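What follows is a single chain, given as structure tokens, in the form predicted in complex with the partner chain.
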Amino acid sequence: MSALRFTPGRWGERTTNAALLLWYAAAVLFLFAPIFAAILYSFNLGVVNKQTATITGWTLKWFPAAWNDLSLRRSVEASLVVAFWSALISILIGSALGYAIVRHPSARIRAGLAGLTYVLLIVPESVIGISLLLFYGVTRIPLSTATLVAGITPMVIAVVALIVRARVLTLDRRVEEAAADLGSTRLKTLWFIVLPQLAPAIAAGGIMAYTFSFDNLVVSAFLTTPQINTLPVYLYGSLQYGPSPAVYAAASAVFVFTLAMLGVAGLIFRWTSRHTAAPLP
């Protein structure tokens, strides 16, 4: 290709590339705009303790106000507890599921488990929410933190299972067979050979599990009681009567905290994947 000749194809290519870059930048801007707005609005003075669309003045007072709001703080505590248990259960069960989908000796069971995982991902949360409400109502199980955790876990388990499954697919089966040949029991192989290789995927899945559980709104909205009110449900309720800017302050603080946690997790993930042997081709 001659560098001097001006070809329309070249020009067309440049315009397309520029347009693509512009489109990408616009998408990022669109996606981030509400996040910046949420942070901005947490410094807004508001009018008589209510949030307003027009910035009426700047203040820092909503952050201590949010901290001192007892019901807001209780809801954050409830969310932390629910997310902890939900993430823990989802990591254990989701990892087992992700492994079994790939490695279970029976092809029928593998297909069944994979099908179940996909179904989990396509049933809308609102349908799961009302189903659980019916279920707990008919079986007369009183709503509690435990019933909420149990209700959130299925969807989160599916997410963890898919991440772990992707990792299991890259593992060399012969390593497990070698362990068996050398006299390792199946349980020992799982614990000493498989688990360490899955660690980065389990860690990544665990972080997603925690984030999703903490953020869960729809299923939680059906299963919370006045005693167990998680943060998203509390915020959702407060929107009905016009929230105070303190709600935005709490939300922004949680957002910055989540981002920091994801950042740390990303660094750990990079570090561990660099320091563990790459899977055999």
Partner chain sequence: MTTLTRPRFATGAADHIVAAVPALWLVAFFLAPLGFTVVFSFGRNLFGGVELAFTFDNYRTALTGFNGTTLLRTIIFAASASALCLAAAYPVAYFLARHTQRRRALAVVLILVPYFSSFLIRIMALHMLMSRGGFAESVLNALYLHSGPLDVLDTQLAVFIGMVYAYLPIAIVPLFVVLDRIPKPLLEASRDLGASRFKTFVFVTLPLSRPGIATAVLLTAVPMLGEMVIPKLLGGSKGVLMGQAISSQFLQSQNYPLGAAMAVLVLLVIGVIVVLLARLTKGFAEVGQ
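Mind pulling up the form predicted on its own next to the form predicted in complex with the partner chain we just looked at?
There are no partners or other molecules in what follows, just the one chain.
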């Protein structure tokens, strides 16, 4: 009976928790309502191949129509190519950067590398896009897939570096010391002891890098050309001429693709946390 007795402190705590839950639900609804609306209207029949404010009927034809659109398909192919190279480069450089942030012998260099990583994240993408566009113009470097990859990759390198850094912090150095006592060289220890433990974090970072590169709009808007156009830039440009429901269908597919990739990254992280090497006694 004492547990069910009314107490002002407990009632106030429940009221606060309920209010916070409602506030959280309202914030999530506000943030995701436009995305849900876009997904809903991707099934709208529309009028004369144009999107309408009211639902005129339900259809699935806009999804194959989006795939049969040659310009849209080329933009998807360009996004896939750019995201692949960006993710590959970020895995190679970001993994080494994340490891060096934790394990480099010099504290000053560790601090400098950490500062550089955070700078790559906090610099606004619009500043990066404008700066690179001016740089390519002054140096007369033509815009291409390579210049677009070079513009997107620095930010995702920082993402991979931070993910790998978090994993390196959890490694037990006594395992590496035991390998050294048994005669292993530093290169063999890195290859057979360290890298297998870092592999899930590197994979998760690579997936995150691929997803962020595929969805990048701001930097891509400055560095794309009529011949090389990514999907986010194509979708944004098509909104200026009366969007077709096929554009909504393509956007919905991109959203589902992003969720799937983030879900895979989350599963890898979860697997990593469960299979962390147990510390030596």
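For clarity, every value in this text was computed on a predicted model and none was experimentally measured. We call the rigid core the largest set of C-alpha positions that still match within 1.5 Å between the two forms. Numbering follows the first chain given and starts at 1.
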* **Per-residue C-alpha change between these two forms, residue 147, threshold 2 Å, rigid core fit** => no
* To do: Look at residue 126 and decide if its Cα position differs by 2 Å or more between these two forms after superposing on the rigid core.
  => no
* **Residue shift check between these two forms, rigid core fit, residue 235 Cα at least 2 Å** => no
* Structure fact -> Using a rigid core superposition, the C-alpha offset of residue 24 between these two forms in Å is 4.0
